[in-house]
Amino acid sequence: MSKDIFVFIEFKDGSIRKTSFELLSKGKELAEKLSSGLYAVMLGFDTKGLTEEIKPFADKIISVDEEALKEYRWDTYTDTMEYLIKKYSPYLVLGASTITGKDLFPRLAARLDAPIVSDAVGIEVSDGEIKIKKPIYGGKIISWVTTQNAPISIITFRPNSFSIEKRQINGEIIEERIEINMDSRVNAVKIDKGGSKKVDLQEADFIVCGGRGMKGPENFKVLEEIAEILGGRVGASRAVVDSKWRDYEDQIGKSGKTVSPKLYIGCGVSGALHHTMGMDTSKVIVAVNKDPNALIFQYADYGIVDDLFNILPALKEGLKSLKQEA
């Protein structure tokens, strides 16, 4: 039986995201452990200039260059996927758990009848088994488990589970022509675009997150301030959110968005759990709270108890310091 490996390569704004990279280094361990061949899957429109970047990463690049595939939709990614692992019979499908991946890949496992496990964060070759790791209850608990018995398996990762390792393997390019038939209940009206150009948050290294603690929209300034100075993002809690003080796009949790940065500063942040549940994978975890009893300490490497508009400028003072001498 074949143990070939798909990773579906994602785009964002004309580039491809980092995500897809973190999974093509891992999925090449992978193939090599289980002496298989790693597939890169591209499907979109005029994207053959982005294949030369995937090369160094993977054995082989399928390319599906259609016009019907330049944005994203649920009907022509699904039936092109399916085509593709139902001709090339892979036995691990990577993707990336994210609002693409959340999507596509629950719709591609009931079409093939394949078991699917989403959100995991790591994954292991033992023996010849195929062991995947995997945040449950809210992070409490890290389970293992595996996919017995299955021709073919479908696995999601979090963002940021995995570093990117760049090979020189000059991947073989596979153009695929397919026929792709779009369904005629289903019609764009309109998409729409934001035009921010700040650093995505399920893939920032660095997240200073803001809860109900910062009291206003506008305490959320100094949290920018301090972003910029680390290359990173400003996430914050539903509460935040609810309270129309920051974006939806910023939201971090079971409603939002599941990160897993290298350092993770919540300021102000209780810990409820429908937040804890989208962070508690952060490498390292900061919060800052005046409560000693707040949950997220529960969940913190590092904690604070002191009033955050004190701690928050000394800082954004200590990091421009630091940047200065680096």
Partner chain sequence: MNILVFIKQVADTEARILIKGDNRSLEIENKYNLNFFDEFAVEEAIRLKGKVKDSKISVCTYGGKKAVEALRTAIAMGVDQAYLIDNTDLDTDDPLITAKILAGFAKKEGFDLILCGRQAIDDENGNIGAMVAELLKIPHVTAITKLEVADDKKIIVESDIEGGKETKEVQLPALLTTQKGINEPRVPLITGVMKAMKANIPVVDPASLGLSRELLSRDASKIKILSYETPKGRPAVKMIEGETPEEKVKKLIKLLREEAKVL
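Moving on from the form predicted alone, please list the structure of the form predicted in complex with the partner chain.
Chain only, nothing else included.
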């Protein structure tokens, strides 16, 4: 039985998403252990250039380049993935737990009657058995799960779960032509891609998060500037979103997004459990708070007790000169 691995590739604003390179990197490592092949699966329209970007990372690249796949839709994407999976019989299908991934993979799992593990953060192979690492209850518990009685398993991973390894595989491109039918019961009437914020919050390596201690929406400017210097994104606590200082899409926490950047800097965030559940898998956590007893210091690696209005301008200047030196 084949132990091949599929990685579902996502792209945005004309480039491959970072999370897809992470999955390809991990996928190759797993494929080597399983002595199998790594397939990058690319669905879209007019994706020639993007396919080239993937070549160094996969043994084979399956490209389905059709106008019907221009925008993500559950119907066309589920049908196409089902077709490819039945044709190539992979053992694992890996995807990201992005908005697209969360929409597509459960439906695909039900279509194939296949097990799915969603929002995982790690995977290991030993003696041919896979072990998937998945936080539950807001990260209070880590579960290790496997799949059984199934020829194929689907797993989605949180962005930033794996590091990207540079490779030079120069994989072969397989172009698949498939007749694709749109489900007439669903019609997109308006697509608003939003003001394209450069980095996706869940994919960002650096997040500067503002809490109620920021005092007002106008003060987020300095956070924006710091995020810009770092090439990261601004996040927010729920108190900030509820006060309408920032949009809900910036919210980190239990009822917002779960993030695990390389560096999270919390400014004027108290560290309520509902918030920390969304960020405590970050690699390094820095907290700036004027209250030495703030809960967030229990989750942080580094803490500064001070008024953030003194610290943030200094931090901005410090990072700026660091960047100029580099």
